[in-house]
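In the form predicted alone, a lone chain appears below as structure tokens.
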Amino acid sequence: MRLDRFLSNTGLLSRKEAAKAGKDGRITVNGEIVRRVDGHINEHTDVVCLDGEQIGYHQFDYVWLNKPTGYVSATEDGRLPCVTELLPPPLDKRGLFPCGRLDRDTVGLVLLTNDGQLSHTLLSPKKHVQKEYRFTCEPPLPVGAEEKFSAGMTIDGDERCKPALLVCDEGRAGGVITLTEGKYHQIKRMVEACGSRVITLERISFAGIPLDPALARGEIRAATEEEIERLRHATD
């Protein structure tokens, strides 16, 4: 790979932006100073410093947000706010993107991720992956709504759903939703058919890893690498 594109890949620097640290003695391959960034490197065996701080290769980011309200699960809108403006430096510049959607009043649980493959399958609906939400509701869901959401209920007179999993809290005024799939405003339509309607929703768990207790609203944090793995056999 050459180093212009290893060091603008890492979101630390735009290409223009090496070629100058390099004129400029800030750059190290393998402990020498390396002036031209036009050159190859072994991105995976070589030792790349900038101003003496080793910088780490690797080719896909995974990155949880317990996302807050009145952001859009998309990288770019023209109305409303995006969760990709939540990334800091470098990660906004190393093109990560929501895996899957949540509605701008929805929060909870997000994977933003660059890696195109990864996410596809997790999405793909033939892969039943599964999404748990807490919900409330108003007016209480009536006795017989677990069983409409077990059978793979019908929203707005023609869409199929796939069985799904309900469990009310006591007083039936909310309780958690399992999906393997995610039709448009998916809960909140099953709710409805069912006489009730959503009042808050939150995203608790996705693909089996549950949303870190310890990263408050509106923040990130990278997965681990065993995060990772269980992201990757998910659809096993």
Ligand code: URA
Given for the second form:
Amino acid sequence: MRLDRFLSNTGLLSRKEAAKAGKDGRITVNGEIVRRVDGHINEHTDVVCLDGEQIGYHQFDYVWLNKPTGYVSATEDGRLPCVTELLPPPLDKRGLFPCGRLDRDTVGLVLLTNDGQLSHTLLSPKKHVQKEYRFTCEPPLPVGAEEKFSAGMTIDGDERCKPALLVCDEGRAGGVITLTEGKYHQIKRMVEACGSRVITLERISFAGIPLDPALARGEIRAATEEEIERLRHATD
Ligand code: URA
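Could you please show the structure of the form predicted together with ligand URA, as a counterpart to the form predicted alone just displayed?
What follows is the whole complex; the chain from before opens it.
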């Protein structure tokens, strides 16, 4: 890989800044100062340092966001703030995007990554990756709604949903719903099909990984190696 590309991929420097850092003698490869950054390096074996600090190479990033309300699950909107605006530097320059969509008023767990292949697999309805949501609704759900969910209901006339799990709280004005797909406004529409309306909605787990209780709304943290492995095997 070209050295300037390697440096810009880290998000630490743009290509232009990398060229300048090279000219200024701030970059070494295997201990030798390298002033021209258009040469090639082996990103897996060469030791690249910027200002004496070694730069580790990793191809992809995986981070968890506890999404607050008011943000759209996109990388660009033109009108409304996007979840990627919550990424701190240098992550904001590494091409991360949300893996799946939560509505603007939905809160909770979102995976942001630049690993297109894994994201695609995790979102495929064929892979049955589970997503759990805590909700409240008004009025309470009627008795029998659980069976409607588990049978796979039809919403808006002709849209067929896969079987889903509904566990109601006492009083039936909320509970937890588990889906293995992600249709537009799916939970809101399923709850409506049962004669109620969603008031609040929070994603509490993704692919079996729960929302970290230590992650405050609006906060980001890197996924652990163990969590990344779980994501990779979630579709086995
Ligand atoms: N279902 C919805 O209706 N909204 C979401 O944000 C997620 C699932």
